[in-house]
Amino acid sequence: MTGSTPTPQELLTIAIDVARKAADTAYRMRGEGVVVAATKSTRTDVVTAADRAVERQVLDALATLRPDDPVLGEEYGEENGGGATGPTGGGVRWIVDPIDGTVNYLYGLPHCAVSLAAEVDGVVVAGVVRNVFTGEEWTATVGGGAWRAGQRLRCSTETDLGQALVATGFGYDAARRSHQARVVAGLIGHVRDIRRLGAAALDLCLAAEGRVDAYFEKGLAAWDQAAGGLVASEAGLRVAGLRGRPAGPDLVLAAPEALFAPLHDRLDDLDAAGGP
């Protein structure tokens, strides 16, 4: 499949392919033990023997499926593939998440997940999301929905921002978690209730199919959020910054339209894309 572009669907079926057998990589390291291997921006920030493989895996399997692609991974940054320009200058790259969701793969807690997704001129076509423990798996092309176990997915009718329950997440620095726990104290009042999960692909796939109403958080990278932020799209939910800005490192906020200005409001007057 080199040459000319494929189609979303034709790169989801890749995407699929690739990423339920890092998963079950994943999960079979997880069983063996694991391994922490380095630590990044902090001490609590870390990086598993299981990451590097998984990521290496993918980009093996990218390598030989899609050698002219470039990829950008969490744990080897961009490797250019033989051809491709890039992410804006034509052609496919694939953004891949080896494990979202590390400390909880650490912990052995079940909400983490290997996450894929290709985009087209920087813009993000296909994706696949799949939970390393329990073998969900959410996918979505763009204009063609969002899906999980055959069933496409619809976000949340919840219309009253204080009756949803809203999804979110810390950064690993401790002046940023700070800063968020201040937002946090200062929006769950506004709420019916805050979740912390732990891992934002996997979030952003939840708020997809309304098991959470809606989603925020500051400091997502690329690869935190492409995959996950186009199954929340393509099932109905806006994702977004704040005032008029594209999701991003500075705010991911991916709500219902009942639910975003609201909510949009309310994190904009928390400062919530704000603080270190």
Ligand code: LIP
Given for the second form:
Amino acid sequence: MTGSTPTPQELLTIAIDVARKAADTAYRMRGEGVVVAATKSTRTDVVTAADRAVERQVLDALATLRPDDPVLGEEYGEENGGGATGPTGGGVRWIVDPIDGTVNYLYGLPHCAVSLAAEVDGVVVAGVVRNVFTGEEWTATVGGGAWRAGQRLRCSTETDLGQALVATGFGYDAARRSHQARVVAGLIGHVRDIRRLGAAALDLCLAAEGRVDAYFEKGLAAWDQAAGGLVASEAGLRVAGLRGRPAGPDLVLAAPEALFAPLHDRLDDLDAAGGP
Ligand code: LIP
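Next up, can you give the form predicted in complex with L-MYO-inositol-1-phosphate of this protein, since the form predicted on its own came first?
What follows is the whole complex; the chain from before opens it.
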């Protein structure tokens, strides 16, 4: 595959192999005891030794398998490919969140995942999300559908916002969390209920198979949403931002077509993409 651009399925095969081994490391290290290595944006934004070890494992594996491909990761930023032949990986870039749901990992709550996606020329074409604790694994390729345990995933068919179970999340900054709480306060009376599970990649995958009807969150980084966003869109969810913007740090909204407009409009009215 060196030099030419691999197919989405070829990239997915690599991603699954790397992610499974990474998730095994995360699980093993959890059993050995969690070590908080540092904090980042705030005192509650922790990074564990496992976050760093798992991302380094992914980087090393990809450096062997795809030496010319750059990798963007949560803990080490962008490491440019550039093996012997230089960055000629056919426009492939990898995006990794070594442990999405780090606080859940710290507390031993079984909702955290390794998330690994492959872009070609800036478009995510393959992705895998693997729950570290349960081994549940979601995969997708562009145009190839979203899958778990050999079953093709289909999102919720709910059409009534008042019957929708909606997942969301909160940032680490106190001022942002307060704004996000006000958004939830304005929404909760208009939906079935809210779920705050703590890992965007998994939240997107649960939405992909209708275990929640929709998901939204402000403040996600590329590594939070790259793989899970492809799983969600390949399962039939519309994944976007507000007011015609693409999904991104301002807001990620993933909803079935029938719910997208009413949920979008209420979130827009509540300034869900705004605030600190
Ligand atoms: C997490 C996200 C989650 C969000 C958390 C946190 P991390 O990412 O996946 O959706 O609500 O606050 O940002 O920090 O565990 O990689």
